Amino acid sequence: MSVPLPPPELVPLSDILPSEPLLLMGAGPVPIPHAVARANGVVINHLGETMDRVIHRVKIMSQYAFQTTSDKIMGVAGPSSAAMEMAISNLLWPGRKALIFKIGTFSGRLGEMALGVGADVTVVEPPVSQPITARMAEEALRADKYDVVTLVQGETSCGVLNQDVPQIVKLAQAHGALTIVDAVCTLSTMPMNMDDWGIDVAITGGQKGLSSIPGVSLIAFSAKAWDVIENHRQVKPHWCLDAIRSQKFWGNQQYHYTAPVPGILALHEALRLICEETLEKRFDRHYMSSKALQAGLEAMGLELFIPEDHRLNSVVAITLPPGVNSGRLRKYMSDKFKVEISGAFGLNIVRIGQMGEQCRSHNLFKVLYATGMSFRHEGVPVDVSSGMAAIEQHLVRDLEHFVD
């Protein structure tokens, strides 16, 4: 019996595409640059000598993103989360034990992974828009003894900074303890010292600070946290995430699995870009744009959930007024100006992104416009003129930053 074609009239992608696509001012996906866009159109031999090639300078350049010696860099051919279980499952067994610091959805996310592959989890969770300190960092260490530490640089479900983590991660260290560390939305966006801090894994995806494809992400492994994984010669629970077997391809070039070759091209090109403006550059253009875009917002007349001094500049939190739905709101932007921005995960928020080419003036223009319009259809009295102001005043005194 032959199945029948579906109901629907088949049609080219491009028919279903809005005609004129919408801005990725989101906490991720964000745009990614024409280099990029190229390089995920390629296809070539993943096991070939061109794709070693690749692989030799994706590995280099992300010890510089990094800002690790450690040559156990690893492409995972799924998201931040995929990269997220290859730490976890290769560190964490039945007997082990887990402290999860958890601030928001994906620090706690760790913590269900933890908990997947047997662990003993203990999770420390502060109120609601609130960071880890080290003083709470040092008080969970002292109560009992772990192998692994988890948390995370910026939440991105929330918009909180954990400013402390050079020192939480030391606590550890000092407690005997691995570390890792989710720098997913913050590595090039702001300073991540993977070896002067002493991070045993750092995990970070394509589709945020380092405007690559989503679907394909980085994570990094330290001396000390690599020979745990090697003396640990159990089956694993996952065998696309065994880290033993991974390193065939990503140190020795050998097969694995087929890798996701345009994914791989695609982020050799966004790491490419970021080692030429350099990492100093970039922090200073991600500082300065989220900075004015917080300017501009609070000039409105909106409240950012945040309080300034533990705010992740890389995805900023609005609180939603009385009466305003969130999924209303962000459909009247996206039909009515083109411009998407997130909402949140149970939280009275919606979120805009401060991350790779999200940092443009353009950019920052257009969405703090659409916000602002966006706001005032939902009734609530912005000042949409005193927001556009605000933010220009901040882009003028730094203008040679945002040369597009």
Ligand SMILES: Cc1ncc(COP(=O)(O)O)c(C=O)c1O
The other form holds:
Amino acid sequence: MSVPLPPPELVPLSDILPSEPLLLMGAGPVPIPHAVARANGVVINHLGETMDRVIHRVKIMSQYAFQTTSDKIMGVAGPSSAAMEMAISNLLWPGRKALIFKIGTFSGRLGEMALGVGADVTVVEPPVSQPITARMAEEALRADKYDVVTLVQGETSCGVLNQDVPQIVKLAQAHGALTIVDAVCTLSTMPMNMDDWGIDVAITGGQKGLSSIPGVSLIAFSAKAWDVIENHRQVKPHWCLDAIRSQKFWGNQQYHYTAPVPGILALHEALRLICEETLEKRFDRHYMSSKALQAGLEAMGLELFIPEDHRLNSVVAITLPPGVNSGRLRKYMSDKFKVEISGAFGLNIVRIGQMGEQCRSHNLFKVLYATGMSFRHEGVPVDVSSGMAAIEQHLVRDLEHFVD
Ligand SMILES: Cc1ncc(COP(=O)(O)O)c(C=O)c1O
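Cool, the form predicted on its own is there; where's the form predicted in complex with the named molecule?
So here's everything in the complex, that chain up top.
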């Protein structure tokens, strides 16, 4: 008879977590409001009248966030990548052609997924730190015929904004292609009008602009995209990510799989706070906050990686001067100032997030000071005082946007 394994040594979570929570000022996850945290501690039955009402409200509020009237809007149990995978695996299969506009890790991931489901994939990739322009898109669309075009609104990995998304979507439409737009780091931080721009599938995650928890994401399909899905009744590669099965739960309150209830309740609260603030005010708060941060960083003498004309405001990338070690800098910052920012995927940058609760004046002062002092600790002669003065001037000017 086999001997049962003994229980492992007990280690309380408090021994693992830092003694003081770090302020999350990286590329996500971001700090969450108390209402979201509270909701995330509640479990109710995932089926039944109470959950039906929650789902109904989550859908209505998501329509507002995405600016769509589509009723094919649903949550996905999983990271934003799961929502990306749902979009790809329901619209692409062997024989279908995808045009992937890649400007970094995440927009490139959509291409990897498209290859994974057997689609015929063409990748257009400008030099690092450049966006996809409408002209580039037009050229690529003229060269061949595609079923699906994918692109990202804001590329978190390097801090580039694809500001031509509306024109690119229109061009794709004119060439008969459906569009999948990754709005993971941008939704509710800057305008993204799904219906008005004609986007067919829009995706976001919980842990960025929405200031909810990671692990429950959102996806919305246009009527045109839904038609394609409904007419392709083949066995899907992902059972959980089958949009038709998922719509059973999100459209008809029937069992698909046991829904991530606390995450959906958290999302409800995050969306409710967005609706209460209104998108217009939220966009202003994000814009002012990010611009103030950028002014502070530049006044200190730090160089921003992306030129202003296509710089993403949701995630700001700072170029590391020679000799600065990203890991050491960030460790010093979290040990000394209890502030965490992000490294990068192979680029010589660090990144500061400006999404959701990160865009509050108290968080801005703290991250800017911590960043300045940490660069100074790395031997870079930054002028911390000038940076703090610059951010203060911006914030005083725009104070109405920072009423917490
Ligand atoms: C633009 C973008 N798309 C997709 C993802 C993937 O998100 P997740 O890690 O939640 O799967 C991220 C994550 O940072 C992102 O920034």
